[in-house]
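Presented as structure tokens, the chain that follows is alone, the form predicted on its own.
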Amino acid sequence: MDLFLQFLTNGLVIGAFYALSALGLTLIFGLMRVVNFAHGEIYMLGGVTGWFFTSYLGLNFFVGLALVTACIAVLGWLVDRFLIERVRGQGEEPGILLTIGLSIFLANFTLLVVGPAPLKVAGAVSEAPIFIGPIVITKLRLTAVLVTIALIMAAHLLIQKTRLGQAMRATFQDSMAANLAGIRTKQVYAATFALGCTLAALSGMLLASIYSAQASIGGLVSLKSFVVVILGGMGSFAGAIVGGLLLGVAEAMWGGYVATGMVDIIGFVLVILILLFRPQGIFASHAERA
């Protein structure tokens, strides 16, 4: 029993990176329609440059943490004005291919940059472990949990309650009527793009203070992503996080009982059973449009 509450918590541990890293390609996909297979090279940008900030230049992790937010924040709103753009309103496949483009040219630019040693994003607390009965988790880990939960928190908020938010829910229902009412349109899409790509970076680089960030693990994040997405259901706020813990605990799970070295597998095996028993997602049925 120990060991399975150990292995749990470690689940939801991921999972809550996995929910946070999914919430922005949700977001990015549920709005704007956009299928964004630059996802995870944001994510890995997230990482490598909270990296410069906090190990390189010596930075406080949350002074990191403001300058990733910011840095990635107008990244991902340049690429919608200069680039989604431009695509926009001509179906998906035009989207699709940009994205993978995009994606190829950040995983290979990082690779020039820095090349493809592990990066160490040096960390908020010390790694001491807590002991919690029989669990044990470490002080570096908890933190990196709670901000992601208020990080979770403050999009729910931003969408829900602010009249940005607002803006991007109604030009998402109809663009036009919300032009008519005055919404510059364009600039909600652009701060749409930003805001996912931001969620994404964040997660990059939460994750990169426990474990490290790589020019290379671009591919891989944008595959569990989907995962999370597809088990949640798509365009849903609450299906990200769920799908999200779903992923981290069935990994973990898999990982503790069964076999290390294959836990990449489960996600996979989740999705074709989600896909032939509930295609729609866990909540689709009342979906909310994040």
Given for the second form:
Amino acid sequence: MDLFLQFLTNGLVIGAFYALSALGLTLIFGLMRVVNFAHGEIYMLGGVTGWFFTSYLGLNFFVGLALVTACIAVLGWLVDRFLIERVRGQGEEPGILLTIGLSIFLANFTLLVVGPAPLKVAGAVSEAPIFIGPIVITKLRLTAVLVTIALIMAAHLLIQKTRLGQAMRATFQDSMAANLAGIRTKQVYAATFALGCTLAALSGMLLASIYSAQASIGGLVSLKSFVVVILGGMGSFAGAIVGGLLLGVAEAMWGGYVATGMVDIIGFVLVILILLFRPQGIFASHAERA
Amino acid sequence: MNIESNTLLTALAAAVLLPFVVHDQYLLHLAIMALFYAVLASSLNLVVGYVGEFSLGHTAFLGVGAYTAALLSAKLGFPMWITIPVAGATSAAFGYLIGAITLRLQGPYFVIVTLSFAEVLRLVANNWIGLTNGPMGLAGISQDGIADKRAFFYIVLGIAVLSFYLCYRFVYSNSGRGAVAVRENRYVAQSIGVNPFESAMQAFVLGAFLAGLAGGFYAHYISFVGPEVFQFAFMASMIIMVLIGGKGTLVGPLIGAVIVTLLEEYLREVQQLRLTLFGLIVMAIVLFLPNGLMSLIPRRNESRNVDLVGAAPVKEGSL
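Since the one above is the form predicted on its own, can you give the form predicted in complex with its partner chain too?
After this comes the whole thing, all chains and molecules, with the earlier chain placed first.
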């Protein structure tokens, strides 16, 4: 039983990062209808730039977090304005191809610049263990999870309470009407894409403070983020969170009780099963939009 | 048609004579790889270009074919002329199975689920050590005493010709036209009695069969198969070939295969730079040349295959 609780905790910790990354994708995939295959590479860039600011330059973790946010937001903005914008309204395929090209470029360019070695982000606190009943969790993990939760809440408030969030929701409900009402929808698209990318990158940086970041991890992360979004239902904010936690726990249980070798297979098997039996996602009553 | 078929026959004749002119083993190897990729690109093009659904799982069929041939040869000692056709058939069976599951989905769901299948197979190949030898792969696959690259060249040329012929037959069959009709307008196609699932399935299974043949050939030619065959890098190469040449055309993927194989070889020294450039090329093609190089060639009989339904744009108000 103690072991079960430990696995559960480990699963929830990883799941929180999955959720944060998937939230970014659900904005891009669920709302903007852009199938962003470079999502995992943006996540990876979050880890790598995070490593650059904290471990390489020796800046404070939270300063690094802010700098990563700024860098990736600008990158996301540029990608939308110079790439995605040009194929908007042409269906899904050009976007898919464009982001596949982008993902190949980003992964290999990063590999050229920083090499294949795993890069560890210097964490905010020490790795001292904390004992909560039978469960052990390091201080570092706990902090990272708390930051993740704070970021998820901040994203939620941004979308629900701010002018930008209002403009986003209006644009994705009816972009023509939003445009007529004076909303600069092009800017809203770019901002949404930038926000989605930033959430992925922050998730990548936080996880890289516990494990490490590698130039080659993007593909797997993209797939897992899609798994989570499909699990939770397209465009559903709550779904992405529950889906992320579910995938994290499923992987931890599989790794703990069955086999450590094939943990990654869980996500793929889940996505195949879900698309077979419940393509609208487990948690959506119908193809719900946030 | 005449001009096109003359060009094709000339190209074929040139290909047949190539080993007599080119004695350099390295160049011959490049020619073999170009033909191998031509088969792969053509088979992917059936799904991407004609059905119009984006499969990212095509390496699944390449890998299944390669492993089938490798296992039959290494563990049971079958000769190449049995293992390669069986590899094609096994892949086709997998194609039927995966198609039955995935072809009900469209757009991003189709992309993700096909990619998932390829990943599952890669993980199985990596972890089922008893059968596949895991990450070490299966080495020393018999080449049936063929020591000459020239023989391999003619084997792969044979497969490529067969592949082109089967793709040609499919494209101009009722199923092929049906697939294009569905691609252009699903609802209109259905209204005139096209079954979208059936025509897509035929393209999918044929594509899997051809990729399996290519995989079987690859296993014997390289004489090694590892989980890398399922890797996304293979998939990226195939997509780029189809795109550069022009998807939805019969000749486009062949041109793309030759260009990309040469590019890949000459950039081999700088592996990461090569893929970095690849990424940029893909983006540039999508933005500036969405229909590939083939769209630059003016054609007399305006591609019956490409714009079957979309040829005459419906004027506003005419419906």
